[in-house]
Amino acid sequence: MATLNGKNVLVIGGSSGIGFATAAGALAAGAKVTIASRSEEKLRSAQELLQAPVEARRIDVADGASVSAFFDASPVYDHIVISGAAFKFGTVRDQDIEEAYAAMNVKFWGAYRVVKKAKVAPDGSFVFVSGFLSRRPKPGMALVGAINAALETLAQGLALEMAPIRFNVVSPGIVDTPTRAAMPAEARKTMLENIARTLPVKRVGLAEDISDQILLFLRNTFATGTVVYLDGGGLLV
């Protein structure tokens, strides 16, 4: 297994919930660790919290022109990590074309655009966040469970076109992040409990559980073309 101690590791989406889970945890392994999101008062926040030293950069990856000022002024990374992506998802009937558009925008073409423009050590690799709704689809959905599939595909096509380089993917279930607490606190409460008792875990997912895995992704040098769904067994039931 490798070690992270040392290494450049960029997590976008590190400012909250899983990113930040997984920006924490390759701090504590020793990585130089770059977190960068949309938000600059989110990203100064999360680098309060974390109380270490890391450096914090404002990205949007939904913008071409964003992505490539980025990394035009980026080292060379040994690990980058894509995680969350904000958008507005409905029934395909009732939901904008437009919206619909943004959500594939930021999601998928977002990870397009940084594997694109990145510069990434020969021996590094990528992980991406995708979601359980690729392999079980829900009404109001659609559109989710299909840009999910699409990136995890996307990640297996890259392992061959850019190996050795690696790339994997996570699918979380449900998990109980900063997105789900904007929720009022007692419906969010029902909520979860409601979900919990229908997996065979009994509970639902933290940001550290997603985390870990990714972590996890990018020491195993012989993980690529991988799609591991964390969902507390909710894919069999």
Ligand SMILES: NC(=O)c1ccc[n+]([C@@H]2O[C@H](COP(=O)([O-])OP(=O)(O)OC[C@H]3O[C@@H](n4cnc5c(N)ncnc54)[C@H](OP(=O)(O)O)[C@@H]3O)[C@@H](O)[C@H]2O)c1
Second form
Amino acid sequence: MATLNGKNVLVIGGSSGIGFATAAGALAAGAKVTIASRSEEKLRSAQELLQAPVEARRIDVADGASVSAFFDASPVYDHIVISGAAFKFGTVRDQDIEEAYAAMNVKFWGAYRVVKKAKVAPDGSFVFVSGFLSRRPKPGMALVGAINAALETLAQGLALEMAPIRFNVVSPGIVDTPTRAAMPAEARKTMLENIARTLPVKRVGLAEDISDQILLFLRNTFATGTVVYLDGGGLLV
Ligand SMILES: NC(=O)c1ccc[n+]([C@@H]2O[C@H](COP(=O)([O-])OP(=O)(O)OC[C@H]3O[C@@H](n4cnc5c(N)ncnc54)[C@H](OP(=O)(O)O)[C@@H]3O)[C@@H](O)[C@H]2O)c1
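Having seen the form predicted alone, could you give me the form predicted in complex with the ligand?
Okay, now the whole complex, with that chain kicking things off.
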């Protein structure tokens, strides 16, 4: 297993949730970590919480100019984790088509743009964060499932196209992160408890459940084109 000690690790979406836990884990493993996302404020508070020297830079992966400017001013990274996305759910019939395009634009095309522009070491790797809806469709989430499936397949194609750079994907089930912060706290708690009851493991995920697998992918030089579903058994029920 390769070491992360001294490696340059970029975590897009590192200011919150799964990305934040990944940044914390990479720092603990001795990596030089850069976190990136849109909000200066979120980046600053993540920097404070991480309690270690970490670079924080703004990027909007939905915007080609922002991605180009970011990587024009970037070093060669050893590893890039793409956990940065925010979008709305809705049924195909009800969701505004522009909102649907925006979801695809940030999560699928966002990763595509990053891969196109980033400078990565030949022995380096990318990890994408997709989501188990790729294989477990649910009403109102057909588009997000399709985006996740596209991202998983993109990573496998890139594992061949850009070899020896490695590409892997972690596909989470329901994870309790700030992504649902806009929901009233009590409703969120009840929703997560109800989901937990349906799962074989009887709990929803923590960001660290997912970041542990991401960090393993960075270190395991035999892993490429691999998609790991981490969902508490959600694909089985
Ligand atoms: N939580 C779950 O249950 C779950 C389940 C399956 C899959 N996932 C996937 O896991 C990934 C991470 O989710 P999370 O739960 O950790 O969410 P989160 O806590 O809301 O974190 C999302 C991160 O992405 C950044 N971000 C959002 N839009 C961005 C953009 N356009 N450009 C750059 N950064 C952007 C956010 O920061 P800024 O706002 O500052 O940009 C934040 O740092 C997402 O792709 C999500 O779809 C999550």
